[in-house]
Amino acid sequence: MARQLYELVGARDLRFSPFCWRARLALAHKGLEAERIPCRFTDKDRIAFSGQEKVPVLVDGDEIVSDSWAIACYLEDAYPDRPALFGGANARGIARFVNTWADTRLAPALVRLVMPSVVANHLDPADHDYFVSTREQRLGKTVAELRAERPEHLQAALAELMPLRQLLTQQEWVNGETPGYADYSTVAMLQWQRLVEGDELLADERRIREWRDALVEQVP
């Protein structure tokens, strides 16, 4: 069976997903190629083989594996004759605290900037409603409110990237002398909002748009 991965898809095949982007960083550090297989908000039926309702879901042989942390750490034990992801026991420790930084710290600072965005641009039709009522009902704000505090949203999503922004000033990659997870964990974040709404948060961030498109440039 072909390696696949079902990944979430937007308007005009937009695959904005920074946990699908993930788990492509991860295929891509380890040079293992899948199918990507597109999925909508709403396609939950496309992935109940996989006994949850969330992409990514990496179908490798007779291995179904969703959650992008999951997905990672399986192509670590399954692959480990190719290039590490961690590079250890500890090292996957570190790793798995920055994952959760990003996604308990950076992820809920941009989601507020790019959802407005996600709303005007690129949600499938479909999909439109759910997304809309599912976020707002999160997030405790309607798509109205958050594009009207978008210049605090910007202050306070720059604010989260001061650890990031630290880091690197004194060394190439969050991992150390060469990428790995830690990296992809954190720059996925960072495409989801590129990809949705352009550079304007970074645009007086040099060097983490210079780290960020070294990274997301090895992806197919």
Second form
There are 2 protein chains.
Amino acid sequence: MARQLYELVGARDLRFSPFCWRARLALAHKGLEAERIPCRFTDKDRIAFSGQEKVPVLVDGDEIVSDSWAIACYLEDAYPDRPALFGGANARGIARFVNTWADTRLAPALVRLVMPSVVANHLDPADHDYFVSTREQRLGKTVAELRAERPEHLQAALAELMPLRQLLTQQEWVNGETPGYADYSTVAMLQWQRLVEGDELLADERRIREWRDALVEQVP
Amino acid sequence: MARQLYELVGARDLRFSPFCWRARLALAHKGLEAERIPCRFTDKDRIAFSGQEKVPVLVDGDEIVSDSWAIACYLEDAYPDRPALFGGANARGIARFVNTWADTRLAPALVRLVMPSVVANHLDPADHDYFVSTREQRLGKTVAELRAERPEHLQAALAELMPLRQLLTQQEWVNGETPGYADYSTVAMLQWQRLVEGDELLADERRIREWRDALVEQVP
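Please could you give me the other form, the form predicted in complex with a further copy of the same chain, since above is the form predicted on its own?
First the chain shown before, then all remaining chains and molecules of the complex.
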């Protein structure tokens, strides 16, 4: 196959990276298949050809694209006759706000819930030391501290979801009447959280769960 | 004139309501004029004809529209030949996310900074008791407590601005290459904060200040 997606893999082949989920959701929306090539955190040499160190990396014929936002824009521009991920230049601009909100507000709230479970259950042994040391430094907290503070991190994450919660009482999708990349960039974060540590966070959030499940179901 | 905008007014005719600023920005974007009719918090009888108790209320010929989001949608649909506030159905859907984010995350962070100044400097005397009692109840804090906690509320507000700060390093406007309602629904909150209590919050945020000032300048 001429198209490959390099994506993060944990123990037992679990593919939990939210940024890789964004790329998978975007490919599925466009109806495009790709061979999924697993990379561990410490397998950076496998994607050295991309000129940088992070997954996802999409190889599409001669094109090499890294960064989930760049992949979405590449797919939209390279396959204009497939279903639109954005729906015009203004929609793309505003969708980038949603993408940035998910990166800068939602992801930091969720990582405080997710990290203890990743460390306990989902790391390839080769990745353990690298992951723990980089994440503890980034968050300024040990895994044990995060676990002890879980109740307050659950409340904080639910508070970050306020705009999504309220919006979904008013319209079907973040993107309007049909799902689009503004949905995918957000739901990818909640899919990551669910795969790693389950449904406690959204136990009382039926509308958000149904929205999430309908979106994720589109991915083969 | 056949078009009127009922808007909130404080002491010395200051028009600080962010929701009324949204309507003014939307009217200016469409190149539409409106007679601006001032209402105090306790002048609810002046807008009783609208069937509800909140400004802004737009009267456009026979049409009566309240709620800033509804006003934006009304203007977009009633004046399709004027410059677009959204730019398509998907852009409208996603802009509502930004609008909801501004309502549910940005405004609650800013109100903690703004309220002590509104009470001290900007209320019509007739509104004072109504305003203080409703706001203290809503926030669960006294005005004196909010003033004492100002340093932490400044930090919290700056943290809420993360998505906007990062996005504006990547593109000119929230709406993409031209400003639109996704910009207006956000900047209205920062214009409210500035009018009431000045530029301390954005002292080190030159890019956000320039974005704000360019948008607000469009309003006659």
